[in-house]
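Coming up is one lone chain in structure tokens, specifically the form predicted alone.
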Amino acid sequence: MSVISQKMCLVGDFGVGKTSLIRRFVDDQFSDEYLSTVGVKISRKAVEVTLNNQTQQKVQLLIWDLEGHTKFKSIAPSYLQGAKGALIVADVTRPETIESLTNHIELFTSVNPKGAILLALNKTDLVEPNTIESLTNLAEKQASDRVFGIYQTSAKTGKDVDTIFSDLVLKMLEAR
């Protein structure tokens, strides 16, 4: 079986989590302590996806996580260059997070107008689920047809975090 190779971006402001989402993802481990992302930060995983056609697949996950902070942005296009997909990620403990998914929406398809794009409203373990739903409604507003799907996760208990990742895989993998 061939490996194909995939580019995919984590994207959000500084704080909602990108980091702890691929640690997560990639080493199975969380840590309370935060550290910024300075430029961008590049994982590996290799993963094995089955596809429509219930055939096996395996894909050789580059995930760029990258910088938060606005006065990245004006490089953050170069960093974007040739990714399939899009992790953009809001912190719902901080509703204006999710009120800047356009921007990180717009900046990406305007670099990859036909990549796949996916919300993931990190923190959900600290804020109650009436809350979650309220802003899952307000994530709705913010998301263009581009994105194909909106999860509620904890990179603390692990919570939708494999999901997001091996959706976002399967709609990179169809996109190509």
Second form
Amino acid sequence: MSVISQKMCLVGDFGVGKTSLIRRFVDDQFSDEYLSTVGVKISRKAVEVTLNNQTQQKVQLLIWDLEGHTKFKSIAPSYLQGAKGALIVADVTRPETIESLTNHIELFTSVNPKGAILLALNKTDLVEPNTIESLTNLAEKQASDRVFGIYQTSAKTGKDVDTIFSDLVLKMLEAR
Amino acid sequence: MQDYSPEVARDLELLRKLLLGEETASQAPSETIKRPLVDNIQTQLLDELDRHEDMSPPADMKVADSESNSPTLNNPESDREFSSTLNNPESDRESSPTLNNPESDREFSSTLNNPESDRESSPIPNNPESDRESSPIPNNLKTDRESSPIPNNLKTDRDFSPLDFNELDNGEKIAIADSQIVPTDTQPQNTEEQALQQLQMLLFGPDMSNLEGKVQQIEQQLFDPDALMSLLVPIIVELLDRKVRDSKEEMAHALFPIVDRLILERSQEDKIAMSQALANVIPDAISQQIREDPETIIQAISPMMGGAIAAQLHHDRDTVISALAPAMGRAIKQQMESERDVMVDALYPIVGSTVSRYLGEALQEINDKVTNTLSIQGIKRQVVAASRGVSTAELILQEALPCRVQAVFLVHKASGLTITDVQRLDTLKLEPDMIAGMLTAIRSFVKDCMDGGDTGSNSELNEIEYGDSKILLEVAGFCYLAVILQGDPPRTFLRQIRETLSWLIQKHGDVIENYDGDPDTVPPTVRSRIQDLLEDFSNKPKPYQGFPWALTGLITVILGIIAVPGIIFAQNQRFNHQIETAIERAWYDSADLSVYNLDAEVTGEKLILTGRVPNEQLRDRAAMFTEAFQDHRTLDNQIVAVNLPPDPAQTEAEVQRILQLVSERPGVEISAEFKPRFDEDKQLQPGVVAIAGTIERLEDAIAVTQAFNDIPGVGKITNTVKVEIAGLDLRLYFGIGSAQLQPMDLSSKIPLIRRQLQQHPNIKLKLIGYSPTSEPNGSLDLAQKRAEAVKNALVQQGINPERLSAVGQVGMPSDVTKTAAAWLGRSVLLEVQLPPLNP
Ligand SMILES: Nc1nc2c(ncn2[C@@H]2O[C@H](COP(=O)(O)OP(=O)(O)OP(=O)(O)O)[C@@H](O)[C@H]2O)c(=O)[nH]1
Ligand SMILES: [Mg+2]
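Please could you give me the other form, the form predicted together with the partner chain, since above is the form predicted alone?
Zooming out: every chain and molecule, the one shown earlier first.
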């Protein structure tokens, strides 16, 4: 069994914590400092997943951290090309970032119609659980049929970070 | 009823007024009234006809006539059209004589021929309409087809001959027919009569006596199929025309489901007629279907598209070409826009080679010019040009500077995944995935910035430089090659990259396009081809093979001129330094010298080489690399060969000397050949001496082998020498078909062999059994068994079985001629195998 390479993207508005999620997943580190990503940053992590048929598969995961979407600048679709999956991130402290999920979902699906999407509602350590509940409902409304799940994550505490990444890898491999 | 077109509704209204007057019109829906009345009129017409019947041949006969004539009808398709438009399935099946009756048809047609009455006031236009609403045309046609290919109206004619009609009460019959369409009508008789009169007035004018004459005329026409046809055609045409005009969609819709079968059946009867008849509606029917269900049409047509086009190309190429030509440009353009990558991949291999062929020709031309310039006339000009030539020389020298390819990545263009990567082993390993990803991102970024997101643009990022390293990017449709190298690559290398990419696209375009991260899907040839790019280039001491010689010659001349005193010292220095770098790069680039720290120092007169290498060959090889740059300078090779290694040439000479020496011994008749050996890195390895022939004494054999083995630079001996040890040159013979040792052999030869083996404990024995092809029941198996038998016998006498090997061979021993006695072939031979030498 050989290692297969897979590309995935992190998409979302600026400052929602894309870079932080990757940093938590790849290096298991977190920083409160905000260094906005410019252009693209690619990270890599080797993971091993158990497929549905109980076989193990080694995956070289190439994680494209795209710079956040702003009012003035949307992300370049060409960066999304060839990605089998995307983690679309929103910030629970800024509901407007949840509202723009639709745009990100549509953009990604238009470039990769078969790509798998998981939604991450990030920074859940900063708000009350019941707020998260209603925000999740809001996010649910925006989900398309390519969205396979909504996760309440925190890059700071690490909550659901590994889960969301490994679930996405599974979905990506299923879509192959 | 509600689907009447306004036009028809108006017609109806008019008719209703005519027939019933204003008051009743408001009480009953027009259509419930219309039909019985129309039918009534038609019935009356029938009555008229019946009266004429007495004078005409029997009804059965005439119908049979027209039927039997039908295949020869002038206009068979109008029959079909007629039936399809006019026939009402209900009335068909039942009895409606009104519509099917040829007489009334005739009446209609004659009326229809009158253009004025046609439009406004005639009841005829209502007919197709009422047909439409009461009987969908498809059903009608289906009934037609299913029952018989004979036009329906004719058939009905036969079934319901005018004779039958006579037996029925017309009023009743109509009532029956009507009951299936509308509730039975209960109009007062007198109103009907009035209306009839009005209608008659309208139809035939005030002169009613005319009618009889007309009916008679019709009657006559009926007997003549041609006349009948000419009678029917206009109305059919008109009806069809009207139908098509009124409700194209509907007509098309109605026809489409059966068009294929209809065409098939009808075309068997009369192809031309069929095509003429259907021509009007088919386009609509098809376009309707295309609108409604394009998939079906595509599926129906697609299997034969290829064949159809191919056939047409074969049949009439020009038509196809002229048909396609206007669309081609646009098609390509559109394809370029929508699927640019596919197009690029399709064109890349040809465009590349076309351009490079063109360039090759151009280069040849330049070379020719240079060759001409080197003529005596040109020399003068050349000297003048020499000063300008300096820069050219530098340029070419720069090209000659060895360049080192560090890594080559084949990258999936969209995702940035590495399809394959090759890297030099002696440098730091690069992370292909990360680099490819970043390069892809950079490419996207640059493209987005420069083209403003215009994906149609063809400009690409070709090169990224950093320090003296650079990354060349050669892009095709779905992938690109990233070549990471140091120094300046010669132009030929770029061509090589392009050739490789062309090859990749042509051979494995699909795999590359659909690459999804699984390296197992990449054929190994892809990797090896890219590996070539790495190896080929880095092992090539002279990258510009096939470079135009005249041009090179010119450069040499220029270099010579440059070296002439008068060129400023600084430039000389710079030049010398460039030569030094060039030489060092050449060494570095060669497989065998790259690992040694060698130095080249160029002064005005001298070329000094320093460093340490493990052997003399490498020392000379290092000097060899400098030849291209040596020019007028004297070479001072100060490179030290640390451990004098075996020089293949010397080893070879020594092997021959030993051979001569040992050949002087009695009983030694051998040949020896030396082969130098290199490992994968082209490093010289101890060579191989192959000895063959015969040596009588085992001692001699061992001594000779050892002598060769001791020659410096010899690492291995392959020995096929036959040793003839006394007592081991004997043979054992067998009976026909037998592998049984003969008792004599067992008691004498076997102990002899055993003794020899015990005396020479180092040798091994190969036992070769033979079974001649002429031997009855002879076989390889038997031969093998014979050898085995000898082996077993020896083992039983205490010989280690490991020293004995038994093989079988069909045929005779090589020294036994075919004419020799057969028993000589049924034998086992012994072959002495020399012990391995201690190196
Ligand atoms: N409390 C908390 N803070 C977070 C979390 N994730 C990210 N942050 C903070 O949010 C800020 C932005 O995080 P980034 O990861 O840089 O955001 P980004 O989406 O990469 O931003 P851009 O690169 O500009 O698009 C940083 O200051 C992080 O420390 C989280 O889960 N909890
Ligand atoms: Mg970031």
